[in-house]
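Here's a solo chain for you in structure tokens, the form predicted on its own.
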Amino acid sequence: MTKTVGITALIPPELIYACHWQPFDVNNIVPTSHTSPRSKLCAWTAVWRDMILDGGMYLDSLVVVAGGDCHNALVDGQKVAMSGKPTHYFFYPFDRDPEYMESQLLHLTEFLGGIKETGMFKQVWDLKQKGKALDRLRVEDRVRASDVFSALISFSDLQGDPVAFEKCLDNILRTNVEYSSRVALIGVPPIYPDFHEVAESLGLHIVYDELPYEFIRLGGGDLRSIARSYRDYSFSGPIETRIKVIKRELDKRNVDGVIHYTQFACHHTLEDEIFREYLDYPILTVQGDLPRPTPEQIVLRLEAFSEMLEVST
């Protein structure tokens, strides 16, 4: 029976499958969770922490991305580890050292018992090409942004079943998308499960989701090439590099404005003023806290932003 390993942020899913484990991105269950954390800074980490500790989320082991895109995960991950759950800590190199990145991947494979099936590298690579094709269809206004977001965000773990996940990708509805403005969504993904649907209802076509796009743009055919690709995971490195990636995508996707989602008590919130200085687009910043349907106050702000873009374009 395949064992399940929880992951608290992006690590190469192809490597986990190659070790004959099943990855489970603990974040993907948070937006629809009804858990009220006992204590928290950020609800993203506190919800999965409590769900694991209370038995609401069963995992055989946990990999905590302690050096990367989420600082709060380190402490909440240690609380899980102190409960007795086998836990491994994974660190991205802030200086982009490829040798360090490769050593982290080697330590991860040792924790998972070693690579047993290198063919998974090619299988996941092919799936990512489908993800990129889906992303291009969204830019061409031929698929709904909400459908694309749901698919791309699942590339962190491929929903635990690459074969079934491929069928999901193939079944996404092709259609002609009508909208008033094209926007990009940067920052951590909204904790509100209906955020993309709400934006669509207000005429905002989200043609770029920063974090999920990272999930499909990274890959490789062997351990060394995977290490050189994932060291460029922009969320885990210097913000200057991240801004370059964002600028390139905003220009390529011809956006009219940018929505920056920030999570309460997340260190990424401090990046808002940097984005406002370096991105020459109208920017709306919204902040969320606990998982729930998009609050009416934020709906009203999205509506006003949509009207402003419609007038100015």
Second form
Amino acid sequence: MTKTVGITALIPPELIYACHWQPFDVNNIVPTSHTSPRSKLCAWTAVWRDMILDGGMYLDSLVVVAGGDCHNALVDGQKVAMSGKPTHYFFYPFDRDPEYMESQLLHLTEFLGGIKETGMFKQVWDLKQKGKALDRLRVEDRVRASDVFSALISFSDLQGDPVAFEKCLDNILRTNVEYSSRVALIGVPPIYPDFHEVAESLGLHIVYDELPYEFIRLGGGDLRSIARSYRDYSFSGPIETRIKVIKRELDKRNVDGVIHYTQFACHHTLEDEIFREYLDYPILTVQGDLPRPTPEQIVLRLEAFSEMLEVST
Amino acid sequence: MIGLDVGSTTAKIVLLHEGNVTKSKVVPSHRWQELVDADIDEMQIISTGYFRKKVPHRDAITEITAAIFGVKYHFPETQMIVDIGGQDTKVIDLRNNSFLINDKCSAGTGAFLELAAHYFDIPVASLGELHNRVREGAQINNTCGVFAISEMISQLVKGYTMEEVVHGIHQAFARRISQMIPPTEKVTMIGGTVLNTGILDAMNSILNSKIKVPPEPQLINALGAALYGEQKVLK
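Give me the form predicted in complex with its partner chain now, not the form predicted on its own.
Now the full complex is given, and it begins with the chain already shown.
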């Protein structure tokens, strides 16, 4: 039977499948979880930590991504490791060194027992092209943003089954989207499961989801090209390169404003001032904490932002 | 057109006819129905405030949009609006259509001043007069409302007078709000709390800006809702 490896942030899923393991992005279960963490800074990491420790999420092994992407995961991952769960630590090169990136991928494949099936690289690559096509349809207002977000966020693990996942992608409803303003959502994804639906109900069409876009943007056909691509994972490197990617996408997607979602006690929150200085768009910053339906205070901010954009355009 | 602003503490109504205010009234929020008498046509009401969707309305807008319309009526050149409410404080930057709302902490909201007034067993309205009796206040450092109260008590124990402590509370309050305000020249302050001259004095001493207060600052959001109705809904 295929074993499951939990991943705490982006790791090439094509590599995990090629090693004949099933990836499981532990974050994807957090927004709908009812777990109240015993101790926490960031609820994203504290919830998956407690779910693993309490047996609410079964995994054979865990790969913790630490460094630029997420600092809290390193400690919460170690708590899981100390409970006896086989755990591997994965680091992205802040200086974008391709050799370092390749060595990290090699260590990962050793942890997973080595590559068994290189055909998975191509299969996952093809699926990512479908993801990109879906993303373009959203920009053309032909698919609901909430549907696209649900699909793109699943590209981190392809829901554990690339064949079934492809069918899900093919079944996404095509429709004419009506809205009052086009916005981008940058930062870590909201911990509120209905965030995109709430934004939609207020006339905001989210045409860019920063982090999920990274999931389909990066990839390759072999270990070396995967290393060359994933070393550019924007969340793990200097913020200047992240701003460059964001600016390019905002321009391409013709947005009216930007929503920056920040997570309580996440170091990425400190980046808000930088974005406000370098992105020349109306910016709404919202901060979330525990997983739950979007709170009224956040709804008020979204509604006010929608009104402001509508009045000013 | 009618602007009905039912906020967390008070409800306000403004009747507007071709850009001129013909009538206005303020009551506690739980008595908002007193404002909507038999003469009022529901289809003329634009509501705003916490309870905007719970009261009769033709259209409902957020307090942020209402504040923008209301302030521009008096000061079209304003760059920054600071709206101190009972439960939250909003800073609206009109230069780039951005805003911040502080609603996670009572420090910097009307609720904090009510807490301080309650401790001294005095009306909130008298805080400004007490502030103006002294030139310098007791040092209150804490930015958390609850801890500021315990710090306030410590200063009383040390021998500071009630007037000095109130002055210090206003300075701490203004420091907290000023942290939300980006550098700017033209600031307009609105909300019932601005009627407290101690707050205005403290804000003036901290902000390097020209602060303006419109007439009847408590009614600005109701006025803005009515103006929105005339300019956007009836258009």
